[in-house]
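The chain below stands alone, shown as structure tokens; this is the form predicted alone.
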Amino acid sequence: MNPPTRLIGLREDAVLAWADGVLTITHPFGTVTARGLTPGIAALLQELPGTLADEDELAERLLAAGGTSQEVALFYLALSRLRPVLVHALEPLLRVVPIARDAVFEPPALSADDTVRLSRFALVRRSGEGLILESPLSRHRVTLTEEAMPLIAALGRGVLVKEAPEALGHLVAAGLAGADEAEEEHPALRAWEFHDLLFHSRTRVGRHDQPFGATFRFLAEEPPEPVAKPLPEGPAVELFRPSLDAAAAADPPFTTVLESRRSVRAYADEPLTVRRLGEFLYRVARVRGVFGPAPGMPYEASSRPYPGGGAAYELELYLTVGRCDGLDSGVYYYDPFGHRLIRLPARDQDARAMLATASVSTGGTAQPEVLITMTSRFRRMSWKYSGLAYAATLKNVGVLYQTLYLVATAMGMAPCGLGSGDADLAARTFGLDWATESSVGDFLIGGAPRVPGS
């Protein structure tokens, strides 16, 4: 195989404009202006978006057109200004594309006997019709060819620099590979798991170039998901609707509620009543009103007691009841419009497994009375948001957890948020498609035990 060829180019979405002696470069991370360039340099640079060329051959073209050595030096200086959009390719193996404003591509000083390994945070995935290599630690993305795959595979165990000096130099410069054992010895990186660091980097801006925020990417393709899902079939249990004025008068002061909030994993001898459960759900999760569409919000939204990103309220509540006075044991869907429970045809063994899994999440300390499982209708969020849809859902879960805690504490109930659950079991129990609507949070509620002496 012939030695790979080093080439450079600019991101295909870079736009260069030359006017009045000023070259303006507009790219996804901002705008750069370069003054003092010659028309010859500007013409060469304007050829580079979406293409690749040999850097030295470009300089030779400049000289051949009558340029001076000073003009060539100015050309190289101009390239350094284009670092955020400068592509470094090693044909026919790979292409390194910057994906962040502060991307730095600096070929490292490697000795022939150094060993380089792929970062444990690196991943290869399909993009379009090709493969890319990326990592949350890197501010570059590498496009791979089939010829590069044997090297990528070998980098799992480590490759000597002398075996592929150019390719390894590019991968190390891009932050996707490094010295053997370097990451394992880094105190901060040792604590991160692969999926957590990737999720963190991709759900904030700064380390990627993907669409982000309220992009409404499916606006022209399909309608948004409805405010609430269509009701499942099954017998309905109408729930008690409390007077909010009476509840406000009976509640302890807010600061008292906030300071006395605790996770409680034991319950009273007498079970929670369906009346109390109805008041609790009414104060926590009912739909208070519907509004929209409106300018900037091309979908129908709702108002509920807890805040939700974009007022989309993608979360649904399902109850697995083990013990509740006035309510049969079983599995229910909470209708936030009608404020009622709809019995689902779940198997008894699945309902028992849901409660057992919840108990395991408490270290076996709780024997659940009522388990509230939160699911997310993912398309309700992803229809509007790019990049942060799932992260926003998890934030909404946290907000709902706090609301559940505070209302339960105010009512003198026993609340406990859980840190894990079985999404596959929940999907089977509730009759859901895992990829369409899946569990994202679990919460226990019951009657608070009596405090000795009270």
Ligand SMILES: Cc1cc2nc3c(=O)[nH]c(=O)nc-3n(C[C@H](O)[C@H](O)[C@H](O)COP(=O)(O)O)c2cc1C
Given for the second form:
Amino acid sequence: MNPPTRLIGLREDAVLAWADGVLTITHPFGTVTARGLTPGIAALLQELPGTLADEDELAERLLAAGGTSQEVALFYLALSRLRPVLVHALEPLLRVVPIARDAVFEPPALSADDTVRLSRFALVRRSGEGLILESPLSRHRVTLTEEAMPLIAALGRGVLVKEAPEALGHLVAAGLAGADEAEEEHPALRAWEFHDLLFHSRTRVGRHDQPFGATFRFLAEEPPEPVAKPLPEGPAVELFRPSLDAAAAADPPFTTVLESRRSVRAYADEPLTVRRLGEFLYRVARVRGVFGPAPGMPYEASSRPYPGGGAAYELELYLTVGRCDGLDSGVYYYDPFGHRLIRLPARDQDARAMLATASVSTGGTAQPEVLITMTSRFRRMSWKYSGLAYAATLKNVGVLYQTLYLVATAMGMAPCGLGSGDADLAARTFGLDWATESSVGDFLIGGAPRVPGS
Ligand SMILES: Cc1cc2nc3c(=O)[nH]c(=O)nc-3n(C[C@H](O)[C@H](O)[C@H](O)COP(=O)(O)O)c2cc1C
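Could you output the structure for the form predicted in complex with this ligand, given that the previous block was the form predicted alone?
Now the full complex is given, and it begins with the chain already shown.
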């Protein structure tokens, strides 16, 4: 095979401005400036967005236009300084494209007999019309052609540098492959799992060029998911609505609640009553009001006792009841608008499996009375947010946990957050489509055991 052709370019969306002897290159993720260039060099660089060119041919054009050898030397110096923001192509194999402000493209010192392997954080996926190779450790994205695939496949195990020096040089320079075991031995990197590091890199800004934040990407295409989930069919159980004045008068002071809050995995001999469960859900999760659409918020939102990103309140609560005085054991959906439970036609073995899974999460300590499972109607968030939708949902789960903890503590109940649950089992139990609405949090609640001596 012929050696691939090295070409350089700039991203199509790079905007170049030449003023007062300073060339400014602006990308969606940041700006770099190059000083001390000649107008001829600036004019050549201004041709680069969206195209690919051979460095030496550009230099020859500089000479042909009357440039001096010093100007050519200055041109090569400018390219080496701008290397991190250039597109580096190896035709016909791959293109390395910068995607973040602090992109690094350092041609590595590789020996012919070094073995290079793909980073264990790298992934190949379809994006738009083609395949891309990317990694949370890289501030570049590599677009791949079919000709590159045998090499990428071989890089899973390792390829000698001398077998593909140019391509391996580019992949190592962009941080997608490595020549040694550094990644396995790095104390921080070895602790990251593939999916966690990818999630971390893509759900905050700084390391990617993807749309981010409240972009309302589906605004023109479809309405948002409704503020209220359409109620499932089933018998309704109206819940007790407490007086908030009476609750406030009976509650311990805030600092006492905060300081006495504990995770409790044992329960009172007498089961929790449905009246207490009603008061608890009312104080944690009911809808206090609905508002919007409003300027900047083109959707209906709601107000609840716990905070929620964008007031979208994508989280739904389901109760798997093992033991509760006044409420049949079974599976229920909590309607936060009507403050009632809707009994779901779940199979007994699924309900038992939900409680058993929760018990396992406590190391077998708790024999759950009531399991509260939070699901997310994901499209409530992804209709509005790009990049951070799922990360925000998990944060919403966290604040809901804390609200459950504090209200339970104030009411003298036994609360315990759980770190994991079975999302497939939950979808089956609640009759949900996993990709549309699946479980993201689990919480146990029951009557607090009497503290010995109190
Ligand atoms: C997000 C989260 C996940 C948790 N996961 C579990 C769990 O899976 N099993 C469990 O028994 N406790 C779990 N807990 C409870 C913690 O173990 C507990 O909060 C921690 O040990 C501190 O004790 P304290 O809550 O009594 O102050 C979790 C708590 C949180 C906030």
